[in-house]
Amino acid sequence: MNARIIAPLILGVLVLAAWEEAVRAFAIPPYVLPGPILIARTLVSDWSILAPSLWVTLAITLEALAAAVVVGGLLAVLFSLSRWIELSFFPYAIILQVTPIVAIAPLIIVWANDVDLSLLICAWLVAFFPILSNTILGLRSVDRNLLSLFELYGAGRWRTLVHLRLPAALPYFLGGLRISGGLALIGAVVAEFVAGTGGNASGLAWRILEAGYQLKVPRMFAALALISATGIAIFLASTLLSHLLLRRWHESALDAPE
């Protein structure tokens, strides 16, 4: 088995074992800090409650990520084609990125007048900028000699974009995708916290709040573990996609020498 898998697995097992032993040795009550075994049991026993919330949060995350890919990618291409459009709109994209989502989420919830739409907008605002900035960087990182060669053979702007700039930008886009996947999940969870929506159609953030109100701390940790596992799964999926698309031609996907 690859050392990239073995090393973190061993470290994770050691940390969990130390955590469980510390909880038992110091007799820490479950409502203060539950052990990993109790959290795992709670995850199984409360699965009927946590699973629907997991799908709600995951759906918002994936929808926001898809919107970030479409909007961020199209804007990056548009900016690369027109310097004036980029100079006009890119500063506002930066403003949206640096504005804390916690500060504007209540306004979005009020203006959207729809909880699901407001959660999607909040998650999208957090996720789209890495796609935009990384893709722009990739579109501008084309080898100047190749650009001169395309010009020499009379390739127009669109042919150069499709056959040269977009392939060159693909590794940068995929790097932004890996970042945006986690950010979309963070945006969805933060928006759920701010919205405070309950009921059967609520996400994992509400389950954490609900468990906190009821002092069901093991359920809080179980929901948090699901959020972390979801983020890891999204990162691994985007990493696998990057490897499949780049493995045959880009240096970043080639195996490093031992």
The other form holds:
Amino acid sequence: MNARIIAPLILGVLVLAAWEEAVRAFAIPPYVLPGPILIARTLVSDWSILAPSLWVTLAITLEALAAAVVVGGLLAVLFSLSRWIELSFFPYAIILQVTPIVAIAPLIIVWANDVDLSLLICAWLVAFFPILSNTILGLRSVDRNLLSLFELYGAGRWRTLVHLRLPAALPYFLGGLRISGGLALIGAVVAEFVAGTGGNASGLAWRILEAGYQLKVPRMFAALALISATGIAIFLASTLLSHLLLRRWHESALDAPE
Amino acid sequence: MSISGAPVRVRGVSKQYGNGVEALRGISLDIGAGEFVSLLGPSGCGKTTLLRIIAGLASATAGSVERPVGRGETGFVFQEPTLMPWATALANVELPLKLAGVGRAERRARAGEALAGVGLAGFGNSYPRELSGGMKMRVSIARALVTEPRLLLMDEPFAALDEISRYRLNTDLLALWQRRRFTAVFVTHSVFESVFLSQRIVVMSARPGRITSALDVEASYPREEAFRTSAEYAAACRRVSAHLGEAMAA
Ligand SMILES: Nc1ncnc2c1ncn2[C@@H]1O[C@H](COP(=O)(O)OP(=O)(O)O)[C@@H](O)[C@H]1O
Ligand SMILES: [Mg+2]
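With the form predicted on its own in hand, show me what the form predicted in complex with its partner chain looks like.
Once more the chain from above appears, this time first in line as the rest of the complex follows.
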């Protein structure tokens, strides 16, 4: 255990304790602001309702992220191989990126004509750009002299890509993945808010909306806590992946000098 | 197997960059098979440009270069070690063989030998960041030599190293050259280094880059550390310095 874990942990415990104390001291009713203990209890008591929703949101997020990795990565490679393709397509990738997802979500829901699919498309739309742009940057940031070396030995485009450009782009790609993981979750949640679907296959966003209508504020907070926890878990997983892949060689994964 | 060096003929080479910089003008140079030649000149006089043109990595605006070598028979050592940071020292040295389609087992063996040849036996599994500057440069040299090139082009390979490492690498490079007899073209801006290493020193001047003189260094090989303190060495250095001074004043 080091300071990086202990310090925020202590702060977290202090804030939760102060929160709980304030709720009690000022007798704040739970439908305005529930204390952390009540939220934890709700999490347990409503688990049978929240767990399936957590699973739905998680599944959409991970599917969108996987699609973002595949499409973003492949497009980046394609762009790096052909300047013309990049010049033609990149502006549209930017347009997709800068258009707010809440604004296109209704359109996508109409077109896709299937709630799950439209949520997936929305989450994918916000998640794929960081992977695309970071990977492009990585594929381009190859040492000029290493490129010359590959040319000297007659490596050709394909083998230069496989043995030089892809490994060089890996740290950038992983940086994009970390951002995209968070964005995929945001996309999944926002899209569900816009779609406002009910039924038995609804995700955490719908649980928050539903709990709001019913003034079940503790459940709202419980769902919110699950969304945050999911985001943190995705972030930690991508950080761990990045560490495992880069620790032998990349500066970003080295321990700070003593 | 003994490797014979390849001759190089440079005929009237000029190079103008897109931004209008005239990097080289009318360079003509004959390098004999197995010769050790240094290109000496101030920073910016076009040494790197000329070396890249000789390697075939850049095109000349005018003139021609003849070098009867096949693919993989030219080795190039850059000013920086230029290693792939994600690959071990051994994998870095294996690269040229891998690109030439040599099988895994043979590749391993030859790369291991090349590493041992530059005094790095036992460091095959180290990553570049775990090696010192001098060791990385040795890996880079091993990589250039692993294909047993007939022509070895080096672009100020030791400029960034401390003097102790540089002296040691100079001596080791000469030993390798004497064993293998490849043709060596060595770019440097150090008079002392060029005299220690080469049979012939080609002095260049800047703006536009051109050859102002070529000087023979008669001292016989093997040249050991003692050569650095000999009167012969000092005299040669004085002579080359004078020519370099003229070139820079020109
Ligand atoms: N890619 C390039 N584009 C434009 N100018 C260049 C380029 N490379 C080198 N030059 C210019 O050409 C001249 C010679 O450069 P270079 O061959 O690197 O010299 P040296 O290796 O002797 O220091 C310099 O003035 C440099 O600024
Ligand atoms: Mg240079």
